[in-house]
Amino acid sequence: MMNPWSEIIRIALMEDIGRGDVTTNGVVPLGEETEAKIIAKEAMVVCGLPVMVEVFRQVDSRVRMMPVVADGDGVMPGNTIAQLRGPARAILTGERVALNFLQNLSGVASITRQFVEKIAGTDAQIVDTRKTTPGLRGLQKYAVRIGGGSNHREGLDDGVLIKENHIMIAGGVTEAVKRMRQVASHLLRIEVECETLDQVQEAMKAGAHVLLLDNMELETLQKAVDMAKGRCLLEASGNISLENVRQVAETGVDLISVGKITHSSGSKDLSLLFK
């Protein structure tokens, strides 16, 4: 069975490569054989291990790593992540393209960690966007559940959003719902984007399931929840920071969504030191 991330793996190494790494094919004697293994340089959550177990089977399946974490570990400055043993070509070679994908996916799985953890007690739940990097979002929002979040719609398909714009060309609330409600399966949940507290109101009468709550200062967070709690799924979003994140939780919404933990979550530093 295929990896389901083999094809983003494969053009990465293809991006990378092109006709072939000329300084290691000068430098490197075919047939070295080489040990070597993968250190963390800050603290972090671990995320990619499979990535990389597999963007080095694509560039030499004689290439042997072998993690010394999983996916989902804290590890600290100096800790070794994986060894790998196999022909250094290839390990050289595949090197950058590996890092890439578990420094990226490392990054969005520590910042979902903090926020997670900032929420620790409370009834809601960390959920990403689809504000991910083009072709990683799948692997993104993988980090994001291995960093102890949830994941929100993965694409346009598979849930109905209406947002302002929607709102905007339907003439309101009540009637981009209406449309929906022609068209969407039994099967689909309704979430309507609201920025008042009419809104919320036009939304639930209007028979919305899911209402997300954006861009609201506390006070107005606090009285949408007051009035929508166990009427509907409610969900905060915008401007949501590791500060204000238990504030807003605390408010007694049941989702958080945070755009920043995969648009701006940064890479983690590591290096590959041969032995």
Given for the second form:
Protein chains: 6
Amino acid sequence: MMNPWSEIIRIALMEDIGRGDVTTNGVVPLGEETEAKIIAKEAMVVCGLPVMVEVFRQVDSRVRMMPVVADGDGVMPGNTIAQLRGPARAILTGERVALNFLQNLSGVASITRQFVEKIAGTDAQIVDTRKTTPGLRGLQKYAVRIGGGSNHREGLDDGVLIKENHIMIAGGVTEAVKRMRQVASHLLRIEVECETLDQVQEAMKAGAHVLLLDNMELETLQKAVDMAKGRCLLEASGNISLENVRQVAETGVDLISVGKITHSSGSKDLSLLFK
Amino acid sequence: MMNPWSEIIRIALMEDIGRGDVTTNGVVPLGEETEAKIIAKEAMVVCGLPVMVEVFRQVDSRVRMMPVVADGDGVMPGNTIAQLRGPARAILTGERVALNFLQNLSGVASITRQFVEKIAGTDAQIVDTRKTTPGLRGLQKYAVRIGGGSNHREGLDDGVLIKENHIMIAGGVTEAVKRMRQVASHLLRIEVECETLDQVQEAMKAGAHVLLLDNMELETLQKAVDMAKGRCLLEASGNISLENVRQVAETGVDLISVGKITHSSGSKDLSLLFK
Amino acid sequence: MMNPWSEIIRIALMEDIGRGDVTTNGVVPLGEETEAKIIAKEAMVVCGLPVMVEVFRQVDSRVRMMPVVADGDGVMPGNTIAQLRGPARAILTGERVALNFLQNLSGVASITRQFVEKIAGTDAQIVDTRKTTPGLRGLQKYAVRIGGGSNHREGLDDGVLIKENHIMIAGGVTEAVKRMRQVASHLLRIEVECETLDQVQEAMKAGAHVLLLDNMELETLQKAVDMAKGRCLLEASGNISLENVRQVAETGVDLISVGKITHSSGSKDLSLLFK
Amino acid sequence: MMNPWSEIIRIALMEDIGRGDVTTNGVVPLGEETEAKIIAKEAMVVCGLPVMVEVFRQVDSRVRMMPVVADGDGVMPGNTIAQLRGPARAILTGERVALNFLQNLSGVASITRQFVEKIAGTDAQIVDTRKTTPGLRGLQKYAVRIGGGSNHREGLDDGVLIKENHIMIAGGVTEAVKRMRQVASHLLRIEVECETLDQVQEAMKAGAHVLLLDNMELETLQKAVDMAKGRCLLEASGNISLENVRQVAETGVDLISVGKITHSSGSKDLSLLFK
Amino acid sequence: MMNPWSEIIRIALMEDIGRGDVTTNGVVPLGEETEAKIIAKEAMVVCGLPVMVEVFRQVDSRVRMMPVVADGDGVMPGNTIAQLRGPARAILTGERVALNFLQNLSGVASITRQFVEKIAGTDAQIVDTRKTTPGLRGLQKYAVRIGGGSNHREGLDDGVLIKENHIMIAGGVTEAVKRMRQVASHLLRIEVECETLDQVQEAMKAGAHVLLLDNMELETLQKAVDMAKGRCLLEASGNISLENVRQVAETGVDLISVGKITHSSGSKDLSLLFK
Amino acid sequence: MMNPWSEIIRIALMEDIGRGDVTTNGVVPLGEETEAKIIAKEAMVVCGLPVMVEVFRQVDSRVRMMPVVADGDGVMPGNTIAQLRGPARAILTGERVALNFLQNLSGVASITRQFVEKIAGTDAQIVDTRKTTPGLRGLQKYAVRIGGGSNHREGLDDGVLIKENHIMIAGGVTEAVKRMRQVASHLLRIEVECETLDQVQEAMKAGAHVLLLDNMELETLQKAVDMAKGRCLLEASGNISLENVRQVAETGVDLISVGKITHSSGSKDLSLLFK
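Previous: the form predicted alone; requested now: the form predicted in complex with another copy of the chain:
Then the entire complex follows, led off by the chain already shown.
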């Protein structure tokens, strides 16, 4: 299958390798074969193994990577994640880029899993946002799915979300929704950002299909849900934390979007060891 | 000047915009002009303003961005960082990508500044590592400089660093350094990773110019410094935190490398408001 | 604004110009300036003027193109469409590629307009399909809009359409829709291709939002509309011609998709004359 | 062999697939294998099978395509053109792009064949023009050969053709040819567009090797042939149709160029069916 | 005009600059403006000034280059070739690549001029070959023209040259020419490589338009010319030197192709001095 | 392993092949297989065999190349360098580009070998410069190594060399070195260009690690060596020829850089013969 990640992997390898790995080429003989393993140094939900495969394939197609766990598996410190066999030069040269992807994506999957577990038993879903790391949009959205979350739109072209600034320019929710309905593809629903209960009313009346309830106090949020539940899909957003996410879910919203699962997930600690 | 960041900016715009911003194109009239400002929503060291300029230049060269502060300035919540004027469509379409860069780089610069301030008055420097976010190597290294840190090598081709796995394959520090000296450019110094005091001794004897003292207990680190100071440049690395960085610096090492200033810096919260 | 067409224009220029226009460079002096105009040689709805501007901009940014009409205007044989002024070499070298775009897109817009006029007064819309000329997807969809039609999804990633082959693999409409509902973004509607009235029933029951009524006899189509109107959006498709499109529209379907407006629109005849 | 078409195929896949085929990925299980066949839905000269092979190779190299006929074969409605076996996801995802190429190229080959058959027994050849679909120049010229026609120059760099506008700028046929002879490669012949018998005389005298007899009445064309036959190669052009092409051929011209075989060939109807 | 050289210039800058000019960025302040001049350090025919303009434009569009001489002018040691004004960083960073192009192309133009002058007064022309430096084909062919030579075909696609190995595979000159005539575009002449007088006879009889008389002794060459002059264009090739080129020309051949004017021209010595 | 040369090879093939090899495609049947060999036509140090392998791989992966010698081997006129087997079309189409690389790189390796042999027994090394052919930097530096030389920095980003113009702008050697020390990576040494003995003194005092002794008379050079030997690495540069290189080496310098081994090496004569 066409690998949608090959371009960012190529860029990451280029920025690290440049004209060549002078240390490895100076110290490691050309024909040297080796075995290595990738070890978790802290607990995590693993994510990014297919990316690592592609990283090493680009460096040298003779490197064989044998995953010991699968994306989505939880591991503990010291667990082996994958084994590698092949040219020692290629493994050393590709190591850092491979780990850089794995540590970022495992971070995203791990924190997503934490949010998902906090709301277990409710009807709400954790969804991501467009607050992703530049260049890693597709990969981080994949990591969100691996962590048990769902994806919001991929970009500006595959979903309609009328936000505060759009409403301001259009002169109001009603007008903004009206304009959008005239041109939107019949395959797209229209979502509207609402900051007040009045806007919730107005958006429903204008024909919005999904409401983004932004930064509302819990009490207000509950009123919005009571007002709109069943008529629109409801998405809560803004200042969602592991502490408050369950309360938000229990209001009855359908979706809870969390920016920090992609933009501030932190890295997980991993290491590549030669045998 | 050739913009070394234009490629990753182009990629970030492509992954967000795809075939076009359907909401903005549906709601905002083509000729609409607007003014907006970018506001800090938490305290931070700002970093990434030239990147934002390039983001908007690529979206629509008619957007004018007027920075109110400069990269490296500290701001408080509510402070205006920049003002924008131009086509409303372009500002809305470029907003998220611009903020995604700014929030990441300001995160890097801010945490770097914290580390730098912790060791103020010592002779040590905070340096980065190759544990950067894929695709953002150059930008994050720039943010480290803005935060007051120094840069380690950019990649595998502009510096020699003989690591544990290289030493294992070569069969020892002495042999690894010997091989490297035979081929290294006369413009490059040779750095060797040492995990024990024996390795420190061996590396110095083999002719290493820089020693990476990796994951040493403070006491061991001090001994290593006492042994090698003045003969080699000394870099401490591994598990450096804001809590222990000053103690590390006070051992007398020249450089302290910290992976988390790039891979786990977190994002800073920013917002774009229409006037 | 980023020009989404610049890549295909660059490719079209490269395939025509290659290493250079040997005739023009041999016959026309370097500094020669000239004026020219583009003339319609048959009646048409003009489409593609911004593309021509970009073609000449890429050949030589000193060429000035002054449109006399606008995209969407109808012209008669002999009417001037645009005037050009600038380096004679650039105008001659870019002429054919510019006309090749204009003749194709005006063909698409013209035939779309014919379909749209045929159904004037009904509630139906003419929409395009993915049966476009490779490389020209975005441009031809633009031409459809210029001709008065609406756009179906741009590609496989911004809309859900469960077709006959998907249904066969899933083992039925109900199962296919069920699978899709589990993973589809909350911003996308689900469209299902139906070839029989039983499938129409099943799709509605399964929760489809849009039905593609494919290749149905007029009588069957009318029954499908009577069954589903108001509960789902209804799209008629298959063997739509200028002869039968009005009858199809009068059944009450919301959308009528026509492949031939993009894949077999034919070219409109145009000419570039020097003054 | 380097595939000269891989770039336009890549572009066509990108514009259709974008970030991924959401329907197929939602409905079809990852490991599902399938068989399918491509069926002609009308009579045609098939063209584009190697292109389809490359389309599916780019989507997923595990798809096997087994042609049942060869490019250039005539088929009837219902005939199988090729069989496919492989991952169901890949076949569904690549289907539309593959068919879009095949329907366009079979259209070109089919109409070319019609023109070629009309002039069977004469000494004339059907040749194409530069009035091709942007991005498809090389492919459509291949389809012309498959249909039995010959190719005019590929672009502006591999043949000299002095046209009306060049002559106007040079100040006449004689001067234009003279300038061209001074710089033209010794491997290129010089062709001159002539609209009158006087120009035919002048071009021959100036040393043109090929004459493009443009838009001449049949009678005038015959006179031009009588005048120049044997001294120059003669190409007829302008308003050539299936109705008049034989008469044109019988004047004794060597080449007849027809724009509509590439720019207005129409598409042939094809379908991909799962078994 | 589209700059056909911008790609190789971009590549040359990338391979030299990589991640940035560390020396210049370290030593030269950001805003520093300067003036510089490019000086010939030996006699030469200058070639490459438009390339230098493009080099500096890509580095920093604020650099102004004011040529003092023009491509094709002869200069003496110490002569100023161009003056530069602009950001000191950009001039220092672009200097080496700019000079690398200029020294190569001036080398080609200078040696071509020498060959051309040697045959002054004869009817022969000096032409180049495909033995060019990889990546510099178009630029070196331009330098040949600047030096007073003519260009042979640009590549394998804009001229027909049947060489020894083609003839061997076809089974003889006659068969090779016959095959070629069946498929060659009517705008291309057919050239045949001949190593013996028998092949000259056979090629003429087969209908070749140009003969490449390869590596013939002067006496044989004269016989070939006597045999074929006026019926075919005649090109002499193989071991042509400044010593023997005039004798070759005086045999009456039309073209003399010389590989060494591109592959072994040597560099001309140039220097960039700050004022 | 990622092939760092594949890009320039692709460019070289594109500029030669363009839209296709019309002669070969016209004369040589599609399925024809052949054998060929590459023969040295003069004595040389062979360099570039892996490049040829990649050239033919890009043209047609079915071509098998079996080297008879290895890069770095010396050969005599008539010696076979490699044997080829595969599709005749591919071998003929790739021949010229493959030879163009081989002749250039063998030229570089051969002249480098001559310089290296001249200084055999001294402690000096021959190193290259940045005066390489645009696009061939990496390949020519490889050829220098094959010829027995060492490489100076690859580009402006992996080494510090403060040259005359930098010194002028900084206002002196001391200031330039001071600025550089403040920002240079701890992994890079600082080299300073010195034209006088005073500059040698000043550079040493400022803390330079390597001195480039530029264009000094032998006597001055000797004094510089006497002054600085053991404290700095010493590189001689400027007007080095096969005649004077040994005298330069005997002064005791560590490195001798020679521009002409890359910019004016000339080509070696090679031929591809069919069996």
